[in-house]
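What follows is a single chain, given as structure tokens, in the form predicted alone.
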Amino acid sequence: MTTIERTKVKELIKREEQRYADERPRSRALADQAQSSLIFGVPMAGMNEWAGGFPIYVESGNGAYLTDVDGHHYLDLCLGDTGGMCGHTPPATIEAVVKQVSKGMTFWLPTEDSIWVGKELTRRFGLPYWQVYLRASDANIAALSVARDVTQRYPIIVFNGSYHGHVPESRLGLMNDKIWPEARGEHDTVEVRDGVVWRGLHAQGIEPTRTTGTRVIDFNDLDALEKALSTKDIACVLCEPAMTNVGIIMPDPGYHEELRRLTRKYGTLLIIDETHTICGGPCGYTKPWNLEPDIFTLGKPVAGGVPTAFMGISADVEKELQRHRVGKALKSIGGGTLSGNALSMAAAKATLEHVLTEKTYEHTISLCKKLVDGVDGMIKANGMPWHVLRLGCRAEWRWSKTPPRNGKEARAAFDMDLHELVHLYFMNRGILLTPPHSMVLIPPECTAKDIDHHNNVFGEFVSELSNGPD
């Protein structure tokens, strides 16, 4: 196993740091400016993710490349963190939107573009009803209130180092190892009553109760889930095929069908939430893992851009939420006087119909197994105590010798300095990795010749590196 040197690791950091403001003067005078502003510099606080100390301010897009302020190009493996999924210029969205400005872009009337995306998303994941939204975050506020409404019940579970957007309650799986029914940790101020967590609570006006807690449980653990559930006052599941935000997490063989059969058994509700694991085809892994979610949601690449979201209810979910209808609305689903605005509807069924399809991701599912095969080879022949996992078009490589199973073990293989070094190498190199971790998405304008580029930049990186085996 070669040993990594973290003097020389610190060394590259340096070096690279420099290189980097050397490069970009234009983006760091802009990033300057923007302190006086813009809250914390940026307009939307998760762009000061990135490495370097200031981010890219960007120039335009095309296909799957960048341009900066400063005249950079970069392959963008990013993708806006999944929402630039379908490529950053994709003809029959553009098409699609250019039409539909024309034609006014919001009445708080629907179009007939919402008949035929609902059918669509229908045939796709098998839930037969939807409701649209701005972000996967309103349609996950929406899915809990439904789930809330239909068992009557409060509290939810979420997974540890889960993310379903700026959800109050589901952002608690973002804890550092907290989990139900114990907490852990020191430098964590979350408040935890006989064995539930309250953090969020206050900010949606709710007074804490025994029944009111989020319940944050490992992923992967059969034990925890059930323990959880045997209370019978759970109202959903929130969760994804796979983990995603702190990295992929594979679900052990045989944990959805655990995973279905529990919640069905304790009256609990499975939200599945596939926003990030999208990447795995055109169904996503909803319809292929055959997981039968009571709700269903999914947001970013949806409409090649375009802020759009949807969540799908199944026929028994539906049918509750009837009894529990006043008037000519249901407050439960929420949604702003925006969401199924025309613009997103013909972005959608543009995107859906065009972009999103079977050919597309054979050929990136393709290009990401070209990828993860060379990765994997280089990280083997060097002895690199790493690995390499593909989801879909998805790939992410980390700093372990063994993929983790749950949010506490994906965490315990953070490596903070490689982590930096990593975004600084590819990005003066010309690649844009996903800033939370090195996580690469492969757009439907990427190329075989791409691809190389990724993969021999990977390699220069373990080269400096590697020091031989112990």
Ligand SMILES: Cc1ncc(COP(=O)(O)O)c(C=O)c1O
The other form holds:
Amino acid sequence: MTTIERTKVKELIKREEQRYADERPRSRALADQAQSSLIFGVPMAGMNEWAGGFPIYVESGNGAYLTDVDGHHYLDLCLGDTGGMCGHTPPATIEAVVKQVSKGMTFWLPTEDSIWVGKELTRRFGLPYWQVYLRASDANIAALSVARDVTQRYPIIVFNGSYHGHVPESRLGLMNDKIWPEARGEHDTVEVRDGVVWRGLHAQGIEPTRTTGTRVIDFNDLDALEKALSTKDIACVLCEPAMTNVGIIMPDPGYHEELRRLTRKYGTLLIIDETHTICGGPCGYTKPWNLEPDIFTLGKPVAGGVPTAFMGISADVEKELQRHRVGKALKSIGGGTLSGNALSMAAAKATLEHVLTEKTYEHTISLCKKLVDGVDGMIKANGMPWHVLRLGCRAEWRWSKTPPRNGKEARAAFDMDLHELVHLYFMNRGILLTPPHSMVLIPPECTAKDIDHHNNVFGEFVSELSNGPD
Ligand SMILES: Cc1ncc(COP(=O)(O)O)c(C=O)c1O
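Now show me the form predicted together with this ligand; what you just gave was the form predicted alone.
Every component of the complex follows; first up is the chain already shown.
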């Protein structure tokens, strides 16, 4: 088994950092200019998560590829952290968008496309009623609100290591390794009250109450789940079919069946967020795994890159919501002035009808299998202490021998040096991976030659670090 030499890793980071900076003078100059007008020098703080000290500035995208302002071409396997999963220029979406732009973009009135989209979402995911948002974050905010209205309960459960967007209550999953104390038997906790994160309340001598707050528990731990639910005050569990935000974490066999059984037993609603797991196929995992959510959310690639997201609800939830109807408006489903706009709906219809199809997934999933087979072979042949996992057309390699079962184990496998090195290494060789982990997503225009390119770079990377064949 290869032992990773830390001095070697540091040397390689230095070498690759130098190359990254030397080859991108224009991006560097723009990043310097941006410091004087943009917070943290970027239009969206997350754009600082890339390795290299400054982000590349994009000139244009085309299908599976990007060109930066210094003239470098990249195979883009980050794809806007899933927002660009349909490729950067999906022809059907572009055609629909161009047509709609000349007919008006936003009216605060429905267009006929929305009816087709609602029916198509029901066909794919099973839930009968839908609402449209601009971001998955907004869909999740609405989903929590609906769950609270319906159950008349406030606290929610999220999993340690999860992320569901810019949603204060759910951000605790990603931000913190603190687990609901009774589930873990420790005396520290975190919670959100009225949208404010309260941390270390015990440390300050303040008892968090049972009627507010977010409970963070470990994925794949059924005892912790039942303990947390048995207080009978939990509005909902918000989760992905498989976790994707601390790397891929697969559910144990039977975990989802128990999650569904226990949530029903304790009167808690189940929200399934397929924003990332839509990489699994046209119907995500909701139908294939028979997850039967009460509420469902999905965003990012659903309109080919035009900001759009959806929330679906079951017939029972809809019936309950009707009881809380105030005049014509259902307060809790929220949304915003621009939600469900004509442009979003035209883009979503075209994308669902022509891009996110069975045929597309057959192609991207088969290429992802090819990538994973290659990477797995090289890891094993060189005795690297790593592993690679695939989830539909998404794959991730991690710096541990075996896959983690929860967020805590996933965090333990983080290696910031290797993480930085691998991103620099791939960018310098024309490939973008997804920060903040080592994730790839395969776009429709990707070819077998692109996968060979990726796997050759991975092979070079391994040979720099390995002690030779096992
Ligand atoms: C599973 C999941 N849900 C929701 C979101 C929020 O998406 P957005 O930032 O587009 O609102 C994210 C973002 O990464 C996510 O990973």
